[in-house]
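Single chain ahead, by itself, as C-alpha cells, in the form predicted alone.
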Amino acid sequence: MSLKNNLKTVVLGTGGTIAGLRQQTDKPDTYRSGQLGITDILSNAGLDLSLVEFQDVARIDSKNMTLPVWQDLYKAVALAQKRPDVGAVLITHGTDTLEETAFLLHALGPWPKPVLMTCAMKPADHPQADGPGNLRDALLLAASPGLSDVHVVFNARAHHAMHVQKTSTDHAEAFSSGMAGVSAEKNGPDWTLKAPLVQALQQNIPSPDYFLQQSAWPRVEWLTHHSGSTPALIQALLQPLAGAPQLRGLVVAGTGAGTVKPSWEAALQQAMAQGVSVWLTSRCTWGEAQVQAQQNCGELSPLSSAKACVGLALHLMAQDEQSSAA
C-alpha cells in the first residue's frame, strides 16, 4: 500500500492506560492512567516524528470522560481537519470509554480525512507495553490512502466506530467488531483495507456549534433487564433528586431482542408519559433490538447500549436546538 506524501498526522492525547505509569515497579499491572503527556508517549515509542504534530487535550482515565473534554477534543479534531497540510488525526485514549468517544466523533462528522484512535491495555512503563506498537500501527494506517471516517486501531486491526466494542479485559483481544468484521487488518508491514457494511445513522444530531455551546450533557441513564429485575429502579429514577438534573433519557438493555417483562413495560410507559425518552437495546454483546421487542414502551435502537447512551444524549440536544430555533 502506498503512503500519502508529506502530509502531517496530528496526534491528540487524552490520557488513558497508554499514558499510564506503574504505581509500584514490582507490580506492572497496578498503575494509574493518564500520567504522561503525548510528547512523552511518542518519544518513548521511538517514532519518526518528522511528519507528526501533537498536543494534549486531556490527561484522564477514560472512565472519567466528560462533556468538556469531548468538546475540546472535537474542536481540536475539527481544526486539524481544516488544515491542507494535515492528512489524518490520531487520538490516544483510554480503553474503557473509547467506543463512546469513537461513536460521538462519528456522529458529529462526516470527516474528510480519517480520524484514528488508539490505546493500550498495559501502561507505558510495563515490560510488555502495547501502546508503542499500537501507535506505530496507527500512524502507518494514518498515512495510507483510501481510508475515511473514524476507526479504532488495536492489536494490528482497525475497527469502525459504529462497530467497535470493548468486549474483553484480555490484553490481546480487548476489542472486536463482531459479525461486522474489521475495517482494516495489518499483514506484516502493510495494512489491508476492508469494506465492512456501515449503517447510516438514523437519528437527530445537533449542529457542531450547538454541541460546543452546551454546559451540561442531557441526563441519560442505562438499565439492564434481567430475570430478577423489578421496576423499582425505573420508578426511583423518575423521582426528583436534589442537585441532579431531571432525567431526560433512559436506555434499556433488554433481554434477547430487547424485551422487558410487563412490570417494566408499565414503568417505562410511565416514564414516557413524564417526558422521558426511552430507547430499547439488546443486552447481547452483538445483539440488536428487533421488532418483536416493541412493546409500546420505547424506541428500538440498533446501537449497543453504551453507544445508545451517547446517541440518545445527542438526540435530546438536537431536540433542544430545534426547540430553541422555533
Contents of the next structure:
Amino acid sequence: MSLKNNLKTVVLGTGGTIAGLRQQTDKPDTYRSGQLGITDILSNAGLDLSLVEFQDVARIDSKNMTLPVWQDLYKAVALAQKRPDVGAVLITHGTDTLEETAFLLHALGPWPKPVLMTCAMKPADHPQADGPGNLRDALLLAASPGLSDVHVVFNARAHHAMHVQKTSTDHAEAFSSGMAGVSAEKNGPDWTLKAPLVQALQQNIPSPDYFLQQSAWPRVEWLTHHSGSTPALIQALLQPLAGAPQLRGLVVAGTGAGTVKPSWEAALQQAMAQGVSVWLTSRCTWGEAQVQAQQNCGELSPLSSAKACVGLALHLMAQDEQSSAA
Ligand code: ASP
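What does the same protein look like in the form predicted together with ligand ASP, given that the last one was the form predicted alone?
Everything in the complex follows now, all chains and molecules, and the chain you saw is the first one.
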C-alpha cells in the first residue's frame, strides 16, 4: 500500500464488531463490540502505521450512537478535510447503524476528499475475522484517485452513503445498494470505480456551527404501518410524557408506495395540526414513498426509514436555527 501523492489517511475508530472481542473463545457469537482501540485494529491488519494517522473517537456498539459522538466524528472529519497533508478519512464503525452515520456525514458535506467507512461482521479475535481485510481494502480505495464523498467499504464493494443499507444480520454480504448499484468494486488487487446515480439531497441542513452547538436532537420517532396496526400508537405519542422531550417529528414507514389506512391518515393529520412534522417513507427495503400514495398526511421522503429519521432531525434542527436567527 502506498500513499496517494504522499497524502495520509486519517483513521477514526468508533467501535463496533470490527473492534469486538469474544467473551468465550469457543462461542464466536458471544462477543462484545468496541473493545479494541484503533491502534490494535490497525496492527491486527498488518498495516504500516506510518502511512496513517489514527484516533479513537469512541468505542461503542453502534446501536448506542449518540449526538456527542456524531459531533466529535464530524469535527474530526472536517479537520482532516482541511489539512493539505491528508488525502482521505477512514472510519471504523459498527454495522448496525452505519448507514445512519454515513447519511449524516454525507448530509453535512460536501467532502471533496473521500470519507470511507468500514466495519466487520466477525469480531477481531474470530479465526475468520473480516475486519482486517475490509480495512486493507478501504485503505487501498482511499489511495485511489477520483473518489470523493462518503462510502461504506465492505466485502470488496463500496456503497454510496445515500444508497447503502444493512440487509442481513448474519450473511457475509451484509450491505447492499439495491438497484442503484455499488460505487466501487474490487476485482483481484484493484478497485474499479463505478458511478451510481446519487440524487441531490432536497432538504434543510443546519449549519455546522449550529449542529455542533446542540445538546440533543429534536425528538423524532419512527412508526411502521401494517395490516393490524391501529392509530393508538400515534395518539399515545401525541400525549405529553413526563421526562420525554416534546415530539417534533414522525417518520412513518407506510405500506408499498408509502400508504396508510384512513385511521392512520386522520391521526397523522392530527399530529401535523399539533405541529409535528411527518415524513412518509416506504417499508419496502428498496421502495421510495411515491406520489401515487396521494395522502395528505405528511411529506414524501425518498430516503430509507432509518436515514429519514436522521434527515428529519437535521431538517428540524435547521428550522430551529432559522427561527433562532429571525
Ligand atoms: N452490534 C454491532 C455494532 O453495530 C454490530 C456490528 O458491528 O456488526 O456495533
